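What follows is a single chain, given as structure tokens, in the form predicted alone.
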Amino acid sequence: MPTFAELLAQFSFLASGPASVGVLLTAALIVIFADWRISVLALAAQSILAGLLYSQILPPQVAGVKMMVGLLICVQLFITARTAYAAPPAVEGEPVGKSVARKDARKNARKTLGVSVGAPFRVVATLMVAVVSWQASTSPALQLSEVTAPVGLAVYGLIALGLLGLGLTEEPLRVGMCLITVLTGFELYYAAVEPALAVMALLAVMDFAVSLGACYLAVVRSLPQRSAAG
């Protein structure tokens, strides 16, 4: 069975420009779409592509661990979303009031799965932020000397798009995904400045803490709605 270092060698052609553009696309999907399934899938792809970028800065084994941490967080978010957004099934012969409450719960669930409100504005804002991030990464005055230009583009883009998403949503899981996106951009840069294993472990714990907090708030927020439907 090939090691992670051997797998990275096979996909080394992706560990530069394509990976940096890919993480920006995944961050844009998280900002634009409200469907939690698309967002979680985009975050999983972001974790894989970020792992390829980490391989330019960290040893392959550490980059692999960072990738696995991101994928485990995505599994956690997926399970929580399935639990929080699942509308209770209708029961035959139930009172009218409960039936109406169930319909309202299903409507709210569909809203959560749809495209974000103000999608055209989100698309335009995302494109503007992506262009500004690209210009910042190529500007001599703002270029990050500690990392390569593609990694610098990913750093600027992830932080900027994550902050944009944080300003446009109040849903706990999406807030958590946007915050993890910001942290991923910060960690890509900080890994080049301070690649100590203890620091990398602390940052991984921080990612898990953000994910746990978002999952807890999402479940708590869904309880009144599910109680009314039940």
The other form holds:
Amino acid sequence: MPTFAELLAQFSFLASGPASVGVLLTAALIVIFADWRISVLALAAQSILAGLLYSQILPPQVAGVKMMVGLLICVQLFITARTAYAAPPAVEGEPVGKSVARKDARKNARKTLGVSVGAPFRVVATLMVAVVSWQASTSPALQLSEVTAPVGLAVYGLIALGLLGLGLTEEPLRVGMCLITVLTGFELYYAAVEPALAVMALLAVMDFAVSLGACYLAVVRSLPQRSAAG
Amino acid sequence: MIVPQFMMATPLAVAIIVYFLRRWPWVQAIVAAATAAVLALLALQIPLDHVAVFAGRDVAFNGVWTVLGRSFTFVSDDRPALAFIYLASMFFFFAGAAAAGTSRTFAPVGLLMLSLLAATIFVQPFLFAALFLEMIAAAAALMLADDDHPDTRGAMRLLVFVTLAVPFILMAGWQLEGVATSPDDPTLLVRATGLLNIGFMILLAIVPFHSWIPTVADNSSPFAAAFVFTVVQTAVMFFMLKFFGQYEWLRSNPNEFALLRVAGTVMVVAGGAFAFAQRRMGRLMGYAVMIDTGASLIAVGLGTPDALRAALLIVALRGAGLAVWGLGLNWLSAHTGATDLDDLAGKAWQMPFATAAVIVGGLSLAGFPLTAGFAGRWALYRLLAPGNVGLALALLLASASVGLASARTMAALFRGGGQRAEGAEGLLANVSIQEGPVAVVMLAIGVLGLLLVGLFPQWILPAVSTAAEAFKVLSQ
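Switch from the form predicted alone to the form predicted together with the partner chain and print that structure.
So here's everything in the complex, that chain up top.
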């Protein structure tokens, strides 16, 4: 079985431009789409691509741990989203699809699926932010000298798109994903200037804490709807 | 024994135990309060880097715990801050069981936060305390939202703001490392100062980053909100003072002190502008906290030893006022389901002790004479009067705004309860106390405590002076 370092070496062709464009795309998906499945999947892809970018800055083992932390956070978010947004179970003896509660739940679920309300605005805003991030990463005055240009683009893009997402939602799980996006952008840069193991560990714990807080709040927020529907 | 490890691990271990005791809130409260009391005693008395006889054996008490190249260090200067946090928590844990409506995760999460707060004080380099503050904000979410308080906006905003502050503090630390290697490069210091200022503006909830304070106070359990305002904001204040104490270039920059005064004034003015019109008591508490935080920042910004003592006095007494206010408001809201003045009309006749706690706690936070909060405010007014009359007036007006809102609260709570009172007998006929005996005792102790400290502030002044000693370099 190949080691993580060998796996990274195999995918090294992705670990530069494609990975930084990829993380921007995943961040854009999180901002634009309201469907939690798409958002969690995008965050998972973002964790993998960020792991590839980390491999340019950190030893492969540490980059691998960062990637695993990101994926574990996605698992945490996925389980929470299923709990918080799942339709209530069918009532015994009731014809399938006839339950009013289930109908309402599906109706609510449809609202949260797919593209969110105000999608054109979100798309335009996301495009504008992405262009500004790209401009900032290429501008000599704002260039991040401690990291390569693709990583710089990922840093600017993730932070800017994460902040945009934070400004557009108050739903805890989405806020949590946007915060993780901002933190991923920051950590990509900070890992280059402070690669100490203790700091990496603390930042990983911090990411988990943010995710845990967001998941808890998502569950609490969904309680009244779930008890009304159930 | 490694003291920092012990101080951080003990609350964590007890938190796990207490979590499994959640069916017995009183046992939870007693165990959590006893843990906080023991930790407070240890924080004050434990010998550091000495061998002492403990349980008949020689035990070496080591003040440093090294983990992955970083350390958690307990020094004597940390004792007052730790003791204050533990003692304040002790009251909150004990009173929490009496405060109806407090979530059963209050004590375990509170203990978890104590563990993280100890880490913020011990961690070296201390700028990494920002990471622990962020974890505290995440833990606070577990306390601020529950089945009875499903509106998560306040807790979410707290989490977002603290998370956004962390990168600024960490980047400032990186710039400061650069200063150590290139001391002649002023741009690094300028950048570090700018980053620190932004980071602390967000952490201290200075306008425009204040929105989480009234939202948390309005949406969450008032008692949990009071705990977060007391313990978390105190930790942030000590964190900031540590920065000033550590870096000579920062404390020798008069612009930084001026900035603190400006930030404090903005907090005071914003809080005062919104407080008097509030009809929701939770939001009123939030704006009162903003004014009090602003007052303490103004005091630190004066940069004199007396002003520093006044700042610490304000911070300490804020905790006392908030605890009593939160306890009373929690009781009222849990038994009426409301925090709006219109819905609470006449409730004073059924809940006189909770009403007294809300009013006296509110007046204490407003710095009203004969309440605990007055001592700190009076000290600050005296310091401001000679050269900063404008600031003193702004603070006075903001305090009057909270006082006015408290008076309206009192009027609403006593309004139209039952029959019209005809003389003393008629008045007493309206009273039908619905508070339980335990709640009555806790609320009465809280109210009496605030009034006694208001009458005899000299009881707590020596402790405040000792705490100020830890930051004496600030005013040199």
